[in-house]
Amino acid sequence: MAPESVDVIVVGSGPVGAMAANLLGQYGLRTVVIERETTAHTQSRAINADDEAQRIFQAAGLTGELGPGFHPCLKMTYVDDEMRMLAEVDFTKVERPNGHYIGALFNQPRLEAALHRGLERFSHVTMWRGHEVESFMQDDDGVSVRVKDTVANRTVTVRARYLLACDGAKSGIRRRLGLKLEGTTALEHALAISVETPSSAPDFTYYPCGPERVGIVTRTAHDEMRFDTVVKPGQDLEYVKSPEYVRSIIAPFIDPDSVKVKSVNLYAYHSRMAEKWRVGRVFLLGDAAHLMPPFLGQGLCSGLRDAANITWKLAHVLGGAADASLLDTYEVERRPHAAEMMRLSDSLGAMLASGGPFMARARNAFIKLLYHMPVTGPFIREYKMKPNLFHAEGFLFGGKRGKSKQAAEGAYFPQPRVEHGEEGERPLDDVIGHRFSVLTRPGAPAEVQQAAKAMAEDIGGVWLSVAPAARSGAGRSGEVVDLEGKLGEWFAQHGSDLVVLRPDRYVYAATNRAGVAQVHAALKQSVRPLTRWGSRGSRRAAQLGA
């Protein structure tokens, strides 16, 4: 019997693998998700989704009733052991350029359940639970994967064009590829305690800064709170999981008798990255590619960015809209971004968790001083410690971001709410969809608008003319009304008449009238209209995995 043939195999159905499968499903790509476990996970591990991660859920159509139930973080307070405030971020006063809360919390089992429900929308995406990869072989045309059904004790072979390894920190795919993890593992451990609460109160996010307690205490859902604390070298790793110790961690923040302990997990944290993220037709994503320390809450967020980056590229390559060389830009773009997040997380961890009691008190005094100084205070209050990172090179006009501070290429484009004809007020991404898009500034010359329309048609994208807020209620076909003025501000800041956005909302090019023809020519050489949105339906895959 010839092996089943699909477009993509995703190994692992955790948040990163399930997100990749949802995004591939939206492009119509036949996808099989191979998951070793027979039942869903019940342990909460990751808890944080930044505004970019939430925007990726939006792109996957997982909002509202289909969403994971994100719990917004409205205020974050840094405190010492006596619960005295050192610094505070009021997120209700911080600008939200991506159209979502700067930070949101979640219950991971519910988040994974939402992702898995999302897969049910697609007849061409199939989940094989209780299956594991026994072996795989690559050739010039694809990957042949031998998969074992661990329940029925039988094996099948699946043929795919590409394989995405989303199988976590102990990735079997990475091991079979012979790829090493480079970096360090911390001497400290972290203790994660999840508790069930009878109501949605209290609702706070504290960052204890020591000297005795260092970590995070936060509400993650209407009925759940999380207590994460650093376990210092030399502490008894069995004792810290005992009810007595767990109670001592919870008590400063909430009455332990009012909650039910759901889970107590002890884990080491790492700063490690695979030496390569791609071997032939196999790509590593998420923890299979990089292990992130927890201090900035960027581990899962980074994995979701991996999924958002690779899936649109696979869709365009498999759909005949781009050459296979586009896939080379995945690691080029994502590795530096993940490495910088890892460096920042390490720095924050070193600042918060290192040193003895004297150093911790001195550090806390310094944080408090910085918070009240006129220059550094706004840096903390406006949460500028998490920088706006960008792609320095990759699939960008000219291949690299310009050296000017005003360079737009490689930056993440903002998402304000806009007005779009009869659809009314909507987030910008919902108007654009999953395509390349070309936007022109308010009042752009007619020749620029005509060129933008032709450019969008040549690449199978969408052209949108941005109109000022004064046109609200009178927008024409093909216009989006800039209700908040944010798009107009962006064009003015970058001195641009036109911007080209990739499907993942990173800027491919921004130019004034003089550079439009050059951008058009470069883009037309690289991108074509999609000739197919996958081959929908994979009945045999469903039968083989049953």
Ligand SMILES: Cc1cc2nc3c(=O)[nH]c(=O)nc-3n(C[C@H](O)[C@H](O)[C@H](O)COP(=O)(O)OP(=O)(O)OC[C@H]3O[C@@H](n4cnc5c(N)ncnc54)[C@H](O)[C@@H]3O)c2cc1C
The other form holds:
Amino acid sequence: MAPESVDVIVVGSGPVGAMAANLLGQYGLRTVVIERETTAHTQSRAINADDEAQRIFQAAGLTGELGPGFHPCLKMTYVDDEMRMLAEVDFTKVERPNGHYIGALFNQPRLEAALHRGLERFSHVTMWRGHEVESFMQDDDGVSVRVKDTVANRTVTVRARYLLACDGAKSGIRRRLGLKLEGTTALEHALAISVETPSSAPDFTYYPCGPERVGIVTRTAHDEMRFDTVVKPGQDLEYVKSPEYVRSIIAPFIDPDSVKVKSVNLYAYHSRMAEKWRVGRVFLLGDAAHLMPPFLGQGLCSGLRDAANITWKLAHVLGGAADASLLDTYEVERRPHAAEMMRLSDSLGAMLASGGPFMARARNAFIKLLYHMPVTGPFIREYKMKPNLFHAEGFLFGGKRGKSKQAAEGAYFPQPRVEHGEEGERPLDDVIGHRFSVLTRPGAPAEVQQAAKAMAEDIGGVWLSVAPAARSGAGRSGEVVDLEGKLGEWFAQHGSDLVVLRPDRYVYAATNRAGVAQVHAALKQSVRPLTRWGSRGSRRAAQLGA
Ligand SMILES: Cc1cc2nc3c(=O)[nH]c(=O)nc-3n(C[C@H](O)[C@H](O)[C@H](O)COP(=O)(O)OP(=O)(O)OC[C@H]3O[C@@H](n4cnc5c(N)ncnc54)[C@H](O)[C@@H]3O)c2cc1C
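So that was the form predicted alone. Now I'd like the form predicted together with the named molecule, please.
Complete assembly follows, chain above in first position.
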């Protein structure tokens, strides 16, 4: 009997695999998710989703009822051991270019449950629980995977055009490919204490900066708080898990008797990356590709970015809308981004968690000083330590980001609220959908608008003419009204008449009238209309508005 054949096999239904499968499902690709465990785990692990991660949930259609119920972080206070404030970020005053909270907290098992519920929307995405990958082989056309059904105790083979290895830190796929995990493992450990609270109060986020306690203390859900702390080299790894020590970590913040400890996890943290993220038709994503230290809350966020990056590319290649070389840009784009997040997280960890009590006190005094200085204060208050990163190379006009200060290629495009015809006020991404888009600035010359329309038609994308806020209530068909003026500002800042966005909202090209023809020619050469949305045909395409 011929093996079951699908477009994509996803190994692992952790948050990264489940997100990838949701996005593939949106594109109508026939997907099998292979998961070793028979039931979902209950361990509270990652807790932070940045605004880009939340935007990826939006792209997957996982907001509202279907979403994980993110808990916004509205304020973060840096404190010393005596709970004296060193610095504070008031997130309600920080700009939110992506249309989501700068940081939102969550409980990982619930987040995964939301992702798994999301998969039930797609008859063409199947989850095989209790199945473990035993081996795989690839050839010119696809990948064949031997899978052990651990419940029925039999072996089956499944074949796909591509395989996404989302099988976590100890990835067996990575090991079978012979890929080394390069980097370092910290001498410190992290202790993650999850407690159940009887009500949704108190609601705060503290960043303890020592000398003794360094970590994060925060509400993650209406009924859960997390108390995470760094365990220094030389501390007794058994004692730190004891009820006595756990109480001592909780007590400075709330009465330990008012909460119920749900879990205490001690884990080593790493700054490591697989030497390659792709071998032939197999791609590594999430923890299988990179392991991040916890200080910037980027472990999971980086994995979700991997999923958002590879899935639209697979959809275009499998749908005949782009050449297979598009897939080469996955690692070119994602590796430097993840490496930079790792470097920043390492630096923050080194600054906060290293050194003895004397150094820690000096550091805390320095943080306080920086916070109150006119030049450095805004850097902390406006949360600029996490920079807006961009792709320097990859699937961009000319293959590289331009050198000028105004260059926009590879940047993540903002998501303001816009007004769109009878649909009324909406976040921009919901208007665009899962396709390329060409946006023209308010008042763009007619020839630019005509070129934008032709460009969108040639690549199967959508052209949206941005109209000024004054046109609210009177926007024409094909127009988005720039209610907050943010899109107009963006065009002015980059000196462009037109911008081309990829389906993952990264800028492919931004140009003025003079460069439009060149962008059009380059784009037309690389992207064709998606006439076949995976194996599911055009039904999904119609649903997605393409
Ligand atoms: C105790 C703990 C605390 C953490 N705290 C934080 C935090 O505060 N912040 C943060 O950002 N990150 C944190 N992390 C890391 C975060 O949880 C990971 O970055 C995230 O879970 C990675 O998701 P993933 O989908 O790549 O891998 P995983 O979540 O590990 O999922 C991998 C999946 O693959 C399955 N699998 C593995 N091998 C096979 C196979 N051969 N066949 C079939 N299925 C297979 C596994 O069963 C699993 O379901 C923590 C991790 C731990 C363990």
